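A single chain, nothing else alongside it, follows as structure tokens in the form predicted alone.
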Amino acid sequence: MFDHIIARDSSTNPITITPIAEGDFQSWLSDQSETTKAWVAANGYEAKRGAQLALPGTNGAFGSVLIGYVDDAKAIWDFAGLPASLPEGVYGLSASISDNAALYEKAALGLYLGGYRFDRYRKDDGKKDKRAKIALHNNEAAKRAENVARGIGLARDLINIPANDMGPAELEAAARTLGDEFGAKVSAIVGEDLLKQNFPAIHTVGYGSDRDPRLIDLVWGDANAPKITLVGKGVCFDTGGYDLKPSSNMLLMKKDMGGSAQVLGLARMIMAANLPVRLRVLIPAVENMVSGRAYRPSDILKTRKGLTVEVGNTDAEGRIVLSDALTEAASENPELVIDFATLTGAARVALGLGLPALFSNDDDLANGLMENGLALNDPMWRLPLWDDYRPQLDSKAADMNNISGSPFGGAIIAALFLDRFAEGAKSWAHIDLMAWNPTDRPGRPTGGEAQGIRAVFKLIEDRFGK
């Protein structure tokens, strides 16, 4: 996955990438030769963020690499243009930010996610093995920057993978194979076995399609420590049911799964950060797929929390699966509850493509996710719970509705509809995210993306870290 990175040791001799704040930049310039203030100038070079330059180095070999940065929360992706410019050979950071901890973490991560490439259905032609490598210190900082990173990759991988290869069963693969890597307990409910021990909401979901539907159980720590549970939402592919989306729409359904992946790879880091909690990450994966066995609309379903609910729209599925899971998460009345869902376009529409809308009934728990993301430019925008929107959701035939009658303030109608099943969970969060880069930027490729889960690790350690 991140095969360009290697490990800096006494044997190697890279060569030298030189960062420089944006405004010291002048005061660094004074300090060098002639010749290289010449070079400077004949490229008209100013080491504005993200802007690299190389110098010339004796003989007319590549001499070392200028890169231009801000330190802020952006500055990863100050540095995560470098992999994918750089001619090949060795290339390591320089002394002058091995002492800032803080400052080294962000360059590589950026240099970690820059080199980012989804190639599994590619040919190989040789040219990955002709990249530039990256030689990283072994420092913490370093470490840190490796664990995020992976669990990054896992998130994108697992999106990016299309729903061919990528339904309930595979997924549960994929939560096994992470599970074993860290010696988690996984189980799975399949099929039938989802109406015997009270899951039918997922069941129902997931029946209109060949591939069955289970609630994968991701079980990791001391029985004893604090409990984190994390849902995603897992549905493999999403043509809408009898409520059918256009195709321009089905597109990109590969990844309505984005919510499992979020919470795999935020899964990774916290383990593989070994951080005293007793994590719990629930799956309900589907497919909602049309069929003669597939859920009509005007049904109406049961759930667990003993609920029944009215199908307004075969299409606003994600919250039905997600119902059963989040009731099951909110009766070990964990000390947090966070669910991922690439939920609805109404959240898209009011805040685009890369702003998570987060919602929750502790305000602590916002206030501290909406800090980190904005601290770690993973950001997330806090929408409300509002009250007097959730009549909209009463049916004359069922408990409730699992749409509003109007077209209007739809991710707050979804956020309500899940506030049902979580209640009784003292601290939940629900992040309502995209899960995908719609073009290329530096180290964000077009493709899966991971978003809050950043924020969301940073808050955990810094709450049960210690």
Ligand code: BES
Contents of the next structure:
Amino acid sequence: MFDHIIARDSSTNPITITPIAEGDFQSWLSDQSETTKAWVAANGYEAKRGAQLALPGTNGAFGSVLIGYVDDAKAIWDFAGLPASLPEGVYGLSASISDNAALYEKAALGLYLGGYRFDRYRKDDGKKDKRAKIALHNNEAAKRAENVARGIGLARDLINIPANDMGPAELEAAARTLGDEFGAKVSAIVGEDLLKQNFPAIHTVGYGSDRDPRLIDLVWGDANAPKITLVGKGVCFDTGGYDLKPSSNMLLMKKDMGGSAQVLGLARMIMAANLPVRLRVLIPAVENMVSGRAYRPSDILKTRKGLTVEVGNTDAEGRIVLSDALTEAASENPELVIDFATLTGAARVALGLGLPALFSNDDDLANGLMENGLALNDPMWRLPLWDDYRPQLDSKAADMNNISGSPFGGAIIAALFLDRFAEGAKSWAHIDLMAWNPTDRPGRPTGGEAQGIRAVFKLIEDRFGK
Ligand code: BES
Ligand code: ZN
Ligand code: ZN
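Okay, that is the form predicted alone; can I get the form predicted in complex with this ligand now?
Full assembly next; the chain just shown is listed first.
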């Protein structure tokens, strides 16, 4: 996935990438030769963050490349433009930043992600071998960056693969492949067995598809270590069901398993780092389709918890499948339950596409995640589990409805629905995210995106790490 990154050792003789802190540009320049000063001036170069300038070497050869950066949370992205724009060759960061581990890690992560592409459905353009290679030192910072990048890359790939090749069965296969790599146990409860084992809500939503619904269950680590359970919405395609989505809204709905992609990417980071935790990943994987078997508006369905739910809208399917998974997650009384879900359009109206909404019953957890998010440029923003709105989920016919009669506060309403099922969990966070980049930016191409998992990974490392 990241074959543009190679290992650097004493025999590597890379073209130098010289990072220049934006604020240090003048002092850097004053130390340069007259020729370099003239070249820099002729190019109007000022080492603004992310700005690159190639310096000529002797006899017309490529000399080195300058890259401007600011050493803050966003430094990652300052380096991310390099892999796609450098000409063929082998490059390496100058010694000036290899002593600064935190900065080296950010630079390395940007250099990894800058080479991410989703090209498995395109014929080889013949340019693959001609791509610039970046040689990274074999240090802790580079290893951490690699681990994080591989988790993010996995999440992006799973989202980008279209629904015809990423149904519930393929999502299960992806979890099994990941589990095999790290010695995790992966099982799945499929189709009719969901009813036998009391996961009726997952079954009801998934029954409308020819592709069997399932609950994917990955378990890894020492059974006696602190328990962490991640839950991810795995709606492999969301047509909206009978309350059908308009075509423009349906177009992107292969990404409705984006929550499950986050938790698998995050699980990869945790397992590869060998954190001393007992990790469990639960993914209700379904397709929300229309058919003679599909559930209808006004149906009343059962949940694992025993609560009945009246279906106000079949397009609010994510909360229904998550309800059974959260009940199961909370039943083990883990230290932490975190769910990721592309749950509501309303969260996007409130916060935009780049800022996931965070809900939690635990202020410490919420504050920790907000802080990490800002520090790592992997942000999320807390919204309240506003008690006053709970009655909006009341139903006359059942224990609750899956939607509110009001069009306002939809992300909060959805979170309050989940809260009924996460009730027993002592520390629970729910992250309502987009999982998609609408535009191309360096290191962040249009398509599936990891959001919030670096922030959660750091929190788990800090709390439970060795
Ligand atoms: N998967 C969608 C939510 C979604 C849409 C997330 C677009 C990100 C971008 C979810 O299943 C859904 O359709 N929710 C409805 C709920 C409504 C019917 C109460 C929504 O948000 O419109
Ligand atoms: Zn929906
Ligand atoms: Zn959905």
